[in-house]
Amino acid sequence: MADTMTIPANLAAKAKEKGWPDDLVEQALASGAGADQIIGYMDQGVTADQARGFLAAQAGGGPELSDELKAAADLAQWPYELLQQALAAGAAASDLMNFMSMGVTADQAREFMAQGGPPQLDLSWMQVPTEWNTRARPTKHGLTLEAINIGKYGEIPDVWPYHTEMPRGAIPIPGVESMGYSIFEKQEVWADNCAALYEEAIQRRWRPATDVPWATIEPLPDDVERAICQICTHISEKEQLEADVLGRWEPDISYGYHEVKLYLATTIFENARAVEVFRKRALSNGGGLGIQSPGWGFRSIVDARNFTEMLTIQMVLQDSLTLAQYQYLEKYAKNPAEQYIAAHAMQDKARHVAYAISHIKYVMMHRADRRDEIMRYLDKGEGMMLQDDKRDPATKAAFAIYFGGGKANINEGLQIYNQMRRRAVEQYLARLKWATIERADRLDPGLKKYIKD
């Protein structure tokens, strides 16, 4: 049969190129293999000797099988002739042992061999028009996010056109499904300091469980302990809310602004750490958690309809008050543990405020038409926050008792509380002014009273 078999011209040319003699090609055709299949074997590097061995195995001969290989074949229910075919085709006995131990069936092995072994690799991905030989160099602060923003990788577009998880600077491919992102404009999320804030957050991380000197907390008068426990309850509640709100917005931001996404991830972690550490303080000295807040101020954050609105109310307005609270808690701390907690929570919160106010300034520099819009967000946020002041006497009284050192000194404590609120308002106005927003004349009367003098 082989004497009369005609070899197709393309197969004959490929056989000559790969060094397969005509009689071997005729034998392969006689075994039932198609011309394209044989060419595929040749292109994959199957030698003439390997092909002869494979064909011999098909005919009933083939390599000898070790006792170990036979035992594994019996266990996996692989026929011996299948092993001989695989060995003749160039497979290693160790590989066959691995395949059988992994549960590959005989039928799967036959299908794999019928397809000519591993598919040809498509290396076209190596030809994409990337900026090859672009080398990021470490700065004195290390290989930071800013240090790798070079060439096209540092080009942050005003509008990100892709709805997928493609990293900025990568090459898009057609047909990838949308991932549902809804924020594609730089002016809606960007702040020029977000990359630096991310690096700082990573470098200044701390661990409440072991870094706080918990052993320095000694018994406090009952009223002072109740006061700090109520303060811890209040702070834990609002830090948890901020983590939840940011966690909802994070998935909406597209991958063109990964610096923002990375920084917000650290912010969520820092909020969670604040929840942890203030809850631990409430439960570490024989006290416990107090009563919850009315939540009026929280509603204005949860109800925000765009990212800038949320940042304006949460991180510019609300966090300005929280930052002042941490400053005064450090100043009037009753022990080194409380001082450490307040100081480190203050560092974290200062970064949150710095990102938000830098974002507001970026918006003002690029979208001045949004000025009155942001003013209205602040109107709403201030009004709702002051509703909490009216309906939450516990928090104010707790700060006053803690600052004064007891209920007997509550009047002195109230004076310190008013100083804290004054500082919060003054810092809030100063930050807005830096962002080119003059707010003093439009400030809610409930806040304006703290700075009348």
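Predicted model, so just to flag it, every value in this text is computed and none were measured. Definition used throughout: the rigid core is the maximal C-alpha set that superposes within 1.5 Å between two forms. Residue numbers count along the first chain shown, from 1. What changes on going to the form predicted together with the partner chain:
- Fitting the two forms on the rigid core leaves the C-alpha of residue 389 displaced by under 2 angstroms between the two forms.
- Here residue 227 does not count as shifted, since its C-alpha moves by less than 2 Å between the two forms after the core is aligned.
- Annotation: Cα of residue 77 displaced by at least 2 Å between the two forms, core superposition.
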Given for the second form:
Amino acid sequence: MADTMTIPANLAAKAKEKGWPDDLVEQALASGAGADQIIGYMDQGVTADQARGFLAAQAGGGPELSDELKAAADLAQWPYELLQQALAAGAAASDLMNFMSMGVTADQAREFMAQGGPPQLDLSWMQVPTEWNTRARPTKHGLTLEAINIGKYGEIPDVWPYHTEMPRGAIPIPGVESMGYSIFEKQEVWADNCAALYEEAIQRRWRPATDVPWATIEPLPDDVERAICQICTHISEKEQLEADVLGRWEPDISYGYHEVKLYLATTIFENARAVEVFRKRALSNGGGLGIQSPGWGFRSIVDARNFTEMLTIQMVLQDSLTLAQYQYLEKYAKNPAEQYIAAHAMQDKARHVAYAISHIKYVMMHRADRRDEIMRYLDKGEGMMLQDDKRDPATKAAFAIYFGGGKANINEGLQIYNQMRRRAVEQYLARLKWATIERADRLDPGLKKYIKD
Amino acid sequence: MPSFPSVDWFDAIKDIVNKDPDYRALGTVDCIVGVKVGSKIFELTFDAFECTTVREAAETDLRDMDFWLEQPYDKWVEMIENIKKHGKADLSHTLNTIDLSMPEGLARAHDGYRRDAFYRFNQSIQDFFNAAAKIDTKFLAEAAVA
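Could you present the same protein in the form predicted together with the partner chain, rather than the form predicted alone shown above?
Let's see the whole complex now, leading with the same chain.
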């Protein structure tokens, strides 16, 4: 029958192009396939070997094995029927030759072929009993974290029992390893404003490289340039420290309080932005970096043994001072670029303080017994910070020269520096008062002196 | 030409910033700000990307605001004229600079937490007042607000 089969011209041309011999094409036509259908197979990349195997399988017998294939099968100890089975399943003879020469055993080939066919998927996960039909709706602020905190997903437990990275609201499975979290109590990390602060931080971001009007910076007198460069060194150092410290605490906070984890991530990013922008300022106007800080205050933050202790010292005490520094740097900026930097760093820092003081208030509302503990953290933090003051004349002098407009006006600058300290202490006390902590009487004398008048 | 201080004047500013993509690009603002000019008090509500309402308020309303801005009438006039002259507040007339220049501060509040909204949203509030450069302002006689 094949001898009398006529191959249409377009099919013959395609067969030649794709390397299908005439006898195979005739066999395919004889099996009932149309010319267009066969051309379609060819265009899909079906090889001559694959087609031969398919046709042989259709005919009910095994495809014919070439002498070369038989010789390789003898060497590799593959039974002929396995080869026929593989060819019938669509394997190319050349591929089978390769497998056998590579040392693939007959058993491995059988196992591989057994994996063919549709996968048997376990879809029991689709019956997971999480809260379903959840339809959070965007607010005026967009689809915020608070907007999706609905139903069970918005229940923030006082104690989170899971040690894994399971998201809040998902269903746990047994046997998952602990991720090493160590904070499982809400009162250890929570602040009622953390989700809103996260969204605020995301919305109010800025880009130092292009947003700061760098071109407005003009040469400054040498002493003023040295002063701002020392200030930039000081700020870069402490912002980097804050980023490092928060970065270490992030992995300790369990997933039940993801709002806190997310907010801290933005804080770390903002610390990085401050490091970036103040370093850029130092290196953009003919100056350079100054000398490092003694780091006594840093130690009290790094050495904190619990999260609330770290927040109390870093983000309530130290950041209150830094926030006041940004306020004064904005006022005494020498050009629009410095004004822009200080004003935007001020916004970021105010959020850090807002989170921390809100956390302290939450602790006071839920664990009033921790009041004395927090007082002791503040004792330690204030003391260590004042040790820095004693050992770091450079930073104080730099602020005074910058505020005064030069070394000649350093006394005037020192008065402004003291005003800055006074404001920082007053605001620090006011924030603590909001958090129900009356600190004025217990304030370290080294800080009290700024407000005693 | 709206008169300062009046609801009309703040409404005119509100309408400008609510249509300004640069204001929106500064990000969300969520706070209630008071503006105290002599005996007159105005309440500005900022919600997400816009200033939603302006109304005249009473002294007792200050307690419900995050903070209020207060300075002598002549300083308000100076600030707004400076903004008009430079297109925005110059380095000596930003809200923060004025705040630091006054012993009592420009931004005042009944608690230390809510007052920090002045810093958190500082550039948006500044942008709001900077929009005064885009309108002509008629200043009321000081006696009218005493």
